[in-house]
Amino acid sequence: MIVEREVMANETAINAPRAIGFWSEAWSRFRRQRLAMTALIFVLFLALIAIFSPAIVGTKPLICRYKDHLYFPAMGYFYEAWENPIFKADGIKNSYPNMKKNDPESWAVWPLLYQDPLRRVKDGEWAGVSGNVRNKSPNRLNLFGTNAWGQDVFAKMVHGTRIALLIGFVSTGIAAVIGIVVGAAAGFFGGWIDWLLSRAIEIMMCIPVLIVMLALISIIEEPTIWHLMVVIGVFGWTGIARLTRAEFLKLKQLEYVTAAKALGFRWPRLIFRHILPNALAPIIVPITFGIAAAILIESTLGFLGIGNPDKTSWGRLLSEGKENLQMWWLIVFPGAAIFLTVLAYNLIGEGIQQSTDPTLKASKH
């Protein structure tokens, strides 16, 4: 009988359903929110556009064989130095269809649309396609029209997606790292460390980020998007730090942390193994909202005409549109892209908050 009871107990333990983890349950609740899921799908779609932007629209081959070597000129859209200098030396950097003149055996795989985000396509550059006309409304050749310099707006929009998403993720990533480290140290150690870091947070909150960015950009000779990312990240961590500090002050008083201390665990394990994983849920929400705020700041600077004019930006397209309100396509398309992207991140942040906050879950029941 004892053996039978043990066998039955083992079978019951094996067949018992596994407990659902916190993050699995949060993801299950998040998936049931239609607006949040739609926003997440939209952001993933934008990420695919950003990654494959050279394959969607461009004038540089994705891959080509030129003078018995394989090259990937389209990588120059991501980083200019990745475009082999042989094309500039041979005078075909902005006219790759002329490769056949220098090397009849050459071949290339081209993007879906032959348009460039940084220059105007000229007549005769591509067989059977006329050059871009300046200030042209949307048409079959230029899906979103052209600007005052004859540059294709659709190409600038597609490649501008990469800038918008990159500045959001990188700058907010920098802010998240600084904010979590400062907030965790202040909340866990307390005492004079908490006092000192709290005063530092308050001082940083008093600094106007936009004014600092304008001042730094005016000092830098050739400001790039990376400068904006660093500035936004370095001055945008205070909200994350305060929330992290509050979570650590609350969690370090719980019984499981006290038990871990009694077992002799040192502070690195207490922070990273026991407290931080349980504090991440509410911290992710302001991080998501921070991505949307970073995109808005970059768009604002682009609208003001600040930054590198050789880089594509949705805000810079808006700036071009304000010079001539009759060119509605320079306002509608980038404006809609900024609005929808910021709205999507806000909806994702709200969805994460409703999925991870136990008080909201309890209030619904």
Second form
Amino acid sequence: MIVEREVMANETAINAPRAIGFWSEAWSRFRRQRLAMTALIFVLFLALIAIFSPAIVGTKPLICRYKDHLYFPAMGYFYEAWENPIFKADGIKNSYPNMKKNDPESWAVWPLLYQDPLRRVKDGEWAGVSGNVRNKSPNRLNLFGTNAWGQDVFAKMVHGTRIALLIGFVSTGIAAVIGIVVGAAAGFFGGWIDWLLSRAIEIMMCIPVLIVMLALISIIEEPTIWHLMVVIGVFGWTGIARLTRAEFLKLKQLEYVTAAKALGFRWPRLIFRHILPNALAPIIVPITFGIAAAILIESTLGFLGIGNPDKTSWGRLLSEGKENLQMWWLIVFPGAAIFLTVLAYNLIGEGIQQSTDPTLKASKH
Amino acid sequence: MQFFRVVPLGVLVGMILGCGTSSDGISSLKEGKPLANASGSDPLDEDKPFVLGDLVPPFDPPSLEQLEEQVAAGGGWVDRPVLDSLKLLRERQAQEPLLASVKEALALRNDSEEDNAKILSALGRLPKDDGDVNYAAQITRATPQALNKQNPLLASSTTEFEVSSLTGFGLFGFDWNFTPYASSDAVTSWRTSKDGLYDKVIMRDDLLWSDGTPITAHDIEFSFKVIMSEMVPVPAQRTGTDAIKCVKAYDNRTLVFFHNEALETNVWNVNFSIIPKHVYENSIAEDPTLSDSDYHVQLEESPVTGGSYEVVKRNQVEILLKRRESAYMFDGKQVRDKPFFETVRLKIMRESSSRLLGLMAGDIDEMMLTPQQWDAQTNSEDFYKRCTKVRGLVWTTFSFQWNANTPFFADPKVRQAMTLAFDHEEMLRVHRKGLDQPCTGTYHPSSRWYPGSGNAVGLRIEPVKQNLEKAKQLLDEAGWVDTDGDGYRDKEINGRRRKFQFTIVMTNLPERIALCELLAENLDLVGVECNVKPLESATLQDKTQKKQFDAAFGGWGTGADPDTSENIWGSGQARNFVNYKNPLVDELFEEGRKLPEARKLWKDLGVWKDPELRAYLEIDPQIAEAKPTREDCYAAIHAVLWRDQPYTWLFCRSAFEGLSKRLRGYNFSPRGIMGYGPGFGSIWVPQTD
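Following the display of the form predicted alone, present the structure of the form predicted in complex with the partner chain.
Next comes the full complex, and the chain you just saw is listed first.
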């Protein structure tokens, strides 16, 4: 009998329609929002550009065989030390087409366009192609024109995508980690911990972030883009923390949490395994908006020329445009890129909100 | 009238390191020695009573009769020039052929040297007579900051120097060749004793302060004592002035400067800022800061000035100056030339892009263009509708400056390698748009003290071309080699292996950042990592003055005398930010200051005793028994510095001026169109406009 009952139970389980999970439901809802989907595709497209930027435009071969070894000089665009020092020692760095002179047997796979985001391409670097002329409007060689120092704007834009996306993800990632931990702790433990953390959040919110950021950047001996990311992240977590706290306050009252507690689970398991996954949906929305804000902040700092902005920063290009108002290509392209990227993240954020918020869901159906 | 044509010599050396956004990028400070005092002075004892002129060593000046006897015994007086700088300019222009008519010049586009010369020739002319001038005209210029201090002794920013050159009173000036003279507007005679120890000046008796009190010799004596009072916080004013033993007013008009030594530089030392005695003599003891007490605060609002203009309005937007009638009228008669403008408006504009928009819209009449603006933004019909542009050579040099106190740059070989690794051609062609000359050392090639220009130093200096292989070789020789194969050179210093990695600092202006990035790109190719760190100008100034940097990018304007650069190159001098030490150079500066007869013979000089150096300088061995001229001394300094490369000299910046088409009378000096006599004083607006 017992066996029979078990079999029956199994059968019932098999026959029952599989419940659609929260996330897949949200995804299917998200997919139906045309604007949000377009924005997502745009961001994915940017991500592809960022990853493959050295293959799209650059002056370093993607792969080359030189003196019987295979090298990947283009990786130097990601991290300078990844470009093998042999090229520097042999005097062909920044003039890779000369490789043949040193080693006639060498071969290389080149990026689609021979232009450099960091320097001006000079006459005769690439056989038959003239060097960049400064202040040049968009043309066949320089798709988005050149700046006042003859550097290619298209190359800067493409490689700048990496900076824009990276700054968005890394700084918001930092903000999210801090925000979720602080918010979760405050909401879950309550009492004096909550009081203390909530005051800390309030104090953080009172600090004029941009001014502190400027001060911090000026203190740092050699500010890099990574410092900027950390600074933006460290000051951008309060919104996330408050939302997380609210979600935790709400969720910890629910029966399943009480049940988990009754089962004797300790707090880390309760927080990370049981409550956090259910609290995540509303938190993702400010994270998405945070990415947009971080990109905007980096562009603002680049525009103001504060803390040595990366050579390929879109904001820095824009600030060059400010000095050269007649060179519209220095304003239109980076301006449009910043605008579209920020808009896309905001649309995605809104899309996530629409598809995960039960109240909005209800109103929609 | 020319009070305003007398440029205060306080504005001797322009420092460009820190001042990014000023119209010309030059902040004018007096020579450097006092800066060290300023930062490192002992706290003053609050209870100490104020003693006027306590820094002047005790000296009892002789009576005028005794002095005359002494001077007569020593060979008598030598007359010195008392000039009207406008007259001087008019005489010069009379000799110069007119290359184009005003109409032609106004229709020209400044695309070539020839057109530039034509525009300058036609529009640079002074008015034929007073009838041509629109005396009711206003000129609007841009200035980087608001005005904080009106007292000329306390001036420290570009704007304050600019204002005090319009409102200040002075006895002396210098022309476009840096020839010093006494201004005939203020002085009737200037004589120097044959032994060079005394300067006697007879002032005019029709000079008035803005409150109607006569300007007398006693004001000059008083100002000297104020500058030389420990409790008065004007250390920058003391350089040069402190070489004077005493200033004595024998009566209202007779003034004698007593010098400690007979020096070539005495003609510059006698020129200091002047304040009215009757206004300050009773208040200074109570408030030696000249700015804190109620009385001085009140005075700051409505000061008593002696120049041709006075400030009538000032705020955060603009400074408005009006022509002062009592500066050129006396007893109802005109006794001096009337200044050409009724009002001078200084608008506070920081950004060069907004200045250009202002110039094109007619909001301002004059601005210094950036090379990029000259090259790309001022060629349109839109620009030439209201404005024109001219350029001229100025002795403003830019350089990478290597701090010899760091483990990297103590060795001249390393510094030479830096110079060789840099792509000078790319800089001149792309970054400087082909508009500037390469710079080959501390003095300008067109100056008399440049090696080979008529002096005993025969060395021919050629502009450097990039040579990476040579640079690598020099770095190898200096012990910097890549031992760990990471692509960067390293060296063991004090038992620790150190990577050749340094930071270069500069003002955060795009064109300067780009130039340093070019350096970083070039140095990377020879295995040196250079980080580019732009700084806000005040921070940069602070860091360089405290010598807290590895390398810096910056520049220097020129002083009127080659001796002014001693504070950049002399061992331990205040502006020797790079810690360059060379006793040979110190000796040459000292000799250059002396009168010819007091100078050492060539054979007794350090540079002569080093045969290798002598051969390098290409000095004729025949002149061993001769005395070097002033020019010889400075040319030798130039050549020694070129050998040692404490700086990598980059380019001499041309001055690019954007000007309203209504302006006339502008002419270039090595300090631009303003900083000399007559300078601003020669600019006018024609009646027809």
